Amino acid sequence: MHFGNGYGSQPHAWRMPGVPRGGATDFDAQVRYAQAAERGKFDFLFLPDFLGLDTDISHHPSMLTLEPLLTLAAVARGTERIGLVTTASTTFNEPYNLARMFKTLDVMSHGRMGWNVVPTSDPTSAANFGKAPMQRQEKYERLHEMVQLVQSLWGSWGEDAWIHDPASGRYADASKIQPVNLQGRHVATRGPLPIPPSEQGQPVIFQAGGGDYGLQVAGQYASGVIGATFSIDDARAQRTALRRAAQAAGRDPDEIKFFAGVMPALGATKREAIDRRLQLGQDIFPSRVPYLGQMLGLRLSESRLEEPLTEQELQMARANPGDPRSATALKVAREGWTIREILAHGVIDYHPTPVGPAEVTADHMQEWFEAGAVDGFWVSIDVFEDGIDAFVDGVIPILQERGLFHTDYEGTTLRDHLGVPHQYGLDARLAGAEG
């Protein structure tokens, strides 16, 4: 489950009835939402991150949490099984700092942490560190060095080094706790990191973002990939490319799991689901009308928000090949909805939006999964306060009844949930891998 700003994935979730005021700083609410997701047996929470201000906050909050690692520290103490995955930049951190924070949280959570590995290229984020953005080649060189050094630090306390025997007076076997003494072009570390292994050994590596560089990173290191795609064919192609990249790196393709996004619009009926999204988008839909027009090859004015497209417009409309969401927008427009209602279908949202009763979302997820397009989904809930429970009580039981989703956690760690192998330290198959 996408776990963001304390309100939900829709920009105006903060204004919905019943949503606590000040949710962005209400960590009791964050823990309560995590517990609701855990009640639904979600495998993990996923926290994106951005090292600057990600939006104009005049009328809606940032979509991100205040500081993800500190947020997950609070969540870890209030949950027992659900995995905890967050983004941390390889560009503006040092390997020792990241290794220490993530492994501490992994121990604190009893083996539930994951690190979404990303570089940072945004100029405003770089300016927060008094830096200029790195060139693409350099930032990915640094990323490879960071991952390899962090994993080496994680493994620098040997798995059986902790003796902890009061009778003999032996606390640890110092011979199994060794410096790593690694020097790359961009980063270096001495080590060791004085933290024993967690129940899963060390945190799980995730990756988000495409392109050849991202594919190489995922293939070499990732056990989970957070994707963005709008069709089964594209999702299947992305998953196939990831599995091939893992195989090329000497790994078993089944070690890498692809999660596509989905943004359910739930309601007892389709009309109720649309009305909820109309309320959530009342202030942002006018500004989206011109872009909807571009998607359909039409000139549309916000003054026509309450009107459907004319017959002539529907005959002229064409899905823009440059935007994969356009085909869905055209299909919805042809159903006779007003322009405001077309937008309420989530046709400009950043993941597919099944609209209507819980069965509609369950059908979407089942179709994609059975087509071999995904290993799972990361679910963006519109409003946390009531939307998590709606998904847990509506969609998940249907998936369970269809034999598509577990009825309880089979294990205790994130690696257990994902079904990926144990790892401690740098993957021996990748030792000396080119960055």
Contents of the next structure:
Protein chains: 2
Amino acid sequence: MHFGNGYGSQPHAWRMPGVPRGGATDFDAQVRYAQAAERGKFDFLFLPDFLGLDTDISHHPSMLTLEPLLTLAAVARGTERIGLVTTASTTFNEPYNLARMFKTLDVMSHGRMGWNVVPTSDPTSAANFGKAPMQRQEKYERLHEMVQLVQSLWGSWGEDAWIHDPASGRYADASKIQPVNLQGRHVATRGPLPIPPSEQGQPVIFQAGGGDYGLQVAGQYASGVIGATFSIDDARAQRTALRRAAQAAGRDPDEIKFFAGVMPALGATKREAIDRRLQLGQDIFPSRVPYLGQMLGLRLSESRLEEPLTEQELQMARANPGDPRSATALKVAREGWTIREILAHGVIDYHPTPVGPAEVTADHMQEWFEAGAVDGFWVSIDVFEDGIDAFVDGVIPILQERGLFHTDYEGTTLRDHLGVPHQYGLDARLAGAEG
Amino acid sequence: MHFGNGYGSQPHAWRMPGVPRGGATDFDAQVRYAQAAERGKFDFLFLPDFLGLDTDISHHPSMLTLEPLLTLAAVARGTERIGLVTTASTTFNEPYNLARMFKTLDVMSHGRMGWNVVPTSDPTSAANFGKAPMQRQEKYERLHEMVQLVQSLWGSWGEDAWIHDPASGRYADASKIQPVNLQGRHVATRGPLPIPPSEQGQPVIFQAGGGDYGLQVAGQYASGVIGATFSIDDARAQRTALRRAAQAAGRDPDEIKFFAGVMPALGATKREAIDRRLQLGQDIFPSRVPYLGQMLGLRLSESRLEEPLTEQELQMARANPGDPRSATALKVAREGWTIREILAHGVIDYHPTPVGPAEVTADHMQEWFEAGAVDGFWVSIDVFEDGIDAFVDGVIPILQERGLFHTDYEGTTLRDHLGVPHQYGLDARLAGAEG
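Structure of the form predicted together with another copy of the chain, please, following the form predicted on its own?
Up next: the whole complex, starting with the chain shown before.
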């Protein structure tokens, strides 16, 4: 489940009835939401990160208010099973600091942490560190160094080095706690890191974002990939490419799991689901009309918001091949909805939006899964306060009845949940290849 | 209260009966210890930090295992009033990252955080960041930049910028959320930081460590100073110097509070207190005999451990003026204890060690306080598992009966506990001076 700014994924989530006043800074609420997701047996929460202020704050909260590692510390203490994954920049952190924080959290959560390795290119973020954005190749070079140094530090306290025998007075086997002494072009560290293994050894690596560079990162290191895609064909292609990249790196393709985003609009009826989205979108719809026009090959203006497309427009409309969401937009438009309602179907949102009763979302997930397009989903909830419960009580039982989703956690660690192998320190199969 | 490696301040704390097996990584235990301190109405916990492995790990735990900010996140969620202070290096962190983490924790704890600003010169730590140690002046130059940039970021989200009015849809007053655009020689940041104020506005600055550079830092920024001193005269001199430094920086001297360390050895009798320390010291005593000799101007060897000093030695012995602990060592030696027992009096420990029933510690604290030597103490507990309760149930009630210590928290924030003024962003009185 995608765990964001304290309110939910929709712009006006913060304005919905019942949402705590100080939502963005309310850790009790964050923990409550995580517990609700855990009740639904979600494999993991996924927190994005952004090293700056990313929005016009006048009418909408920023994507993120609080530091994600500390947010996950609060959540780790308030939950027992659900995995905890967060993005942390490989560009504006030092390997020793990141290694220490992630392994501390992995120990705190009893083996539930994952690190989504992401380079930062955004100029606002760079400016917060007094830097200019890094070039793509440099950025990825540093990322590779970071992952390898962090994993080496994780492994530097040998897995069975901690003796802790009060009777004999032997605390640790110092011969099994060794420096890493790694010097890259961008970062370096000596080590060791004074932290024993967690229940899953060390955190799991996640990757997000495509491109050849991203694919290589995922293939080499990632156990989970957070994807964004709008069609089964594209998702299947991405998943296949990832599995091949893992294989090319000498790994078993089943060690890498692909999660596609989904952004359900739930309601007892389709009408209710649309009405909820209308309320949650409010002032954002007018500004999106011209882009909807581009998706359909039409000139549309704000003044048309409350009207459906005319018969003539529907005949002229063509799905713009430049945006994979266009086909859905055209399909929805042909159903006769007003332009505002078309937009309320989430046709310009970041992920596919199944609209209507829980079955619609369950069908979407089943179809994609059975088509071999995904290993799972990351679910974007509209409003945390009531939306997680709606998903957990609506969609999850259907998936369970259909035998598509577990009825309880089978293990205790994130590696257990994902079904990915144990790893401690660098992946021995890659160590040679990386030189 | 000094909150260390999960076990307590004495080397063999980890071996004592009842201490949890996984103490160094057991967050439930950390939270329990913090709750015990809160029951004693301690103003704050103080966590040191060290960016490396600082000890021979074969027989003793390192000073610190887990990352301190995440440890305090766990503690913040399990306590309600006690202040939370930790060291974070100004040398090996970026201002944006530190500002974000400390303010997040301040929000999480509802205004209980403090940052002990410390530059790092240790070569082991530097090597973990691929660096050589920084020169003293550079290090302090960077520290000044760090504190000012971090405080500026803290103030960059205006104190009343968060409107959060669901009815009108106004989320924040963007005109009150402004970049800081600060460029130092060592660090730079643009800002703003997207975090609203906590109940105390922003974290409190602490300082530790002496010297002219340290004194200037404390005078300019610190509300609390973590001191180390072995006599009333020295403590009073340090406190006076700090108050003068604050005044020189244009502040009221009462805005800076000086805390001296104390490391009580508690027992129903003096004999019991010594026996507990003997057990807690075990294998460390032999190696300390030669240094004890130096303190007393004598040549002493390990083989003498179980003997008291001879009459002749006692006549020859002179307290070494180079170590302020020597006078206490000589006084204890003259009482006729064996060399092992002399060491068990803590005469070479980091802080003064009152030995015996709770009254002895209470007397020590009262004497120092009434002499104007301190504003308070940071208490180093021998074994957290039973030592915090022993202090809270033994020493605290005596101090309360004597009217020297509060019977409950009077406020909710760390600033309330310390009695230091509100601050948001840079101290306006210093902003001009710092130019």
